[in-house]
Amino acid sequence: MKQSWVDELNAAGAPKCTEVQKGVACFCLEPENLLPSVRKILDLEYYLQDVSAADFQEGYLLTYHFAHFEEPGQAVFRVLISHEEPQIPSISSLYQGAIWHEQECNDFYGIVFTDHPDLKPLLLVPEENLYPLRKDTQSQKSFLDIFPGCKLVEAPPAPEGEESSGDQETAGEETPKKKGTGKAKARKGDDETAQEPGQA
């Protein structure tokens, strides 16, 4: 993997990179800031792995792997997005495979790709709204517990009488009081720096 598309990823809008470990490079983008950065890794000629989604306690994360013919290395970009307003644009425009993708994770959890060419079912019965891997607020982990990493979500606050922990750390905004309610909130600011292999 190289820094230097790692430092026009960065030029391009997407914030710093959040995570460097055994040639993977995670970005953890601003839902405004997913189409500029999938761009630019067009532009350097990466393809396109997957998406996928899963639920969280702060909304639904929206991960795209990238991935090259000749260069070595992959470049991860993770979007949250809100429980309540679960959309985001379809990248279908600039990569015709996240046409299925997206599709799929419309499927299990209804989340809304604007733009997207044809967004129907693929494997429900339409029009039923099953969304069957959303998860109740008893189920649903913390994104920042498996991805301490990721800086840019502010943490859930914590329950009366319990500290909120030092991986946690808040922007000082006003957090909802519900889990599995909180919208995706960027941190703005903050100097998010590639950290070393073997560091979270």
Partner chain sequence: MLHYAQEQLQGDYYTRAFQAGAQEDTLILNMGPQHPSTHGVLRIILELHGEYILRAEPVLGYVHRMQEKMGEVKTYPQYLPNMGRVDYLHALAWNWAYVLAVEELLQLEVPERAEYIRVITCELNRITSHLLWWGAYLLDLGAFTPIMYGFADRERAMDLLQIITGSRLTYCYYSFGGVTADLTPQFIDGTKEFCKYLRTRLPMYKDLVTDNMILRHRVDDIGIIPVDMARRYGVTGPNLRGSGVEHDLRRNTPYSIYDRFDFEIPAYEECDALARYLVRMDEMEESLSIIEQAIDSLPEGPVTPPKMPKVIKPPKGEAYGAVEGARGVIGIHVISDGTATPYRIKLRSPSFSNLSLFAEVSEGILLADAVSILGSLDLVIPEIDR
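Next, report the structure of the form predicted together with its partner chain; the form predicted on its own has already been given.
Excluded here are partners and other molecules; the one chain stands alone.
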């Protein structure tokens, strides 16, 4: 991914990504910033590869993979949403291909995509809510543990202040890790889990 594009995405609300490895750029977003960032990446002519979710201690991690027709590499958006309120805006108004991917996430995890045109079961039986990929508390792992590059930040609601505080913290604390997930933030509404970053 070109550096100018990374900058443009940062300006659109996707926090900085310090490292671009093998053309893969990773952004950790707040749910509020998802739609503006996705709009931006659509303007940059990226296509949607997939939308997937994973169950972690801190909440559900949604991963959006985008790739470009000419440029090599990928753009990865990560959004963390809480277990108690698994809600996220749907990107299907911009990328219609996401309609099925989001229905699938709803099937597997029960994540609600607001403004989705038709959030009915896609692959599983419509009569039951099975949510087969949800993990019980014992088998849940910490998101920070697996993605050490990402950080949990007590996010202040204003986007500008949030970005600057993120910069300071990275400059001070972040140690270089082998996985280049980049410096990024993940929102956490939940206090107890936010205080336990015992990753480093």
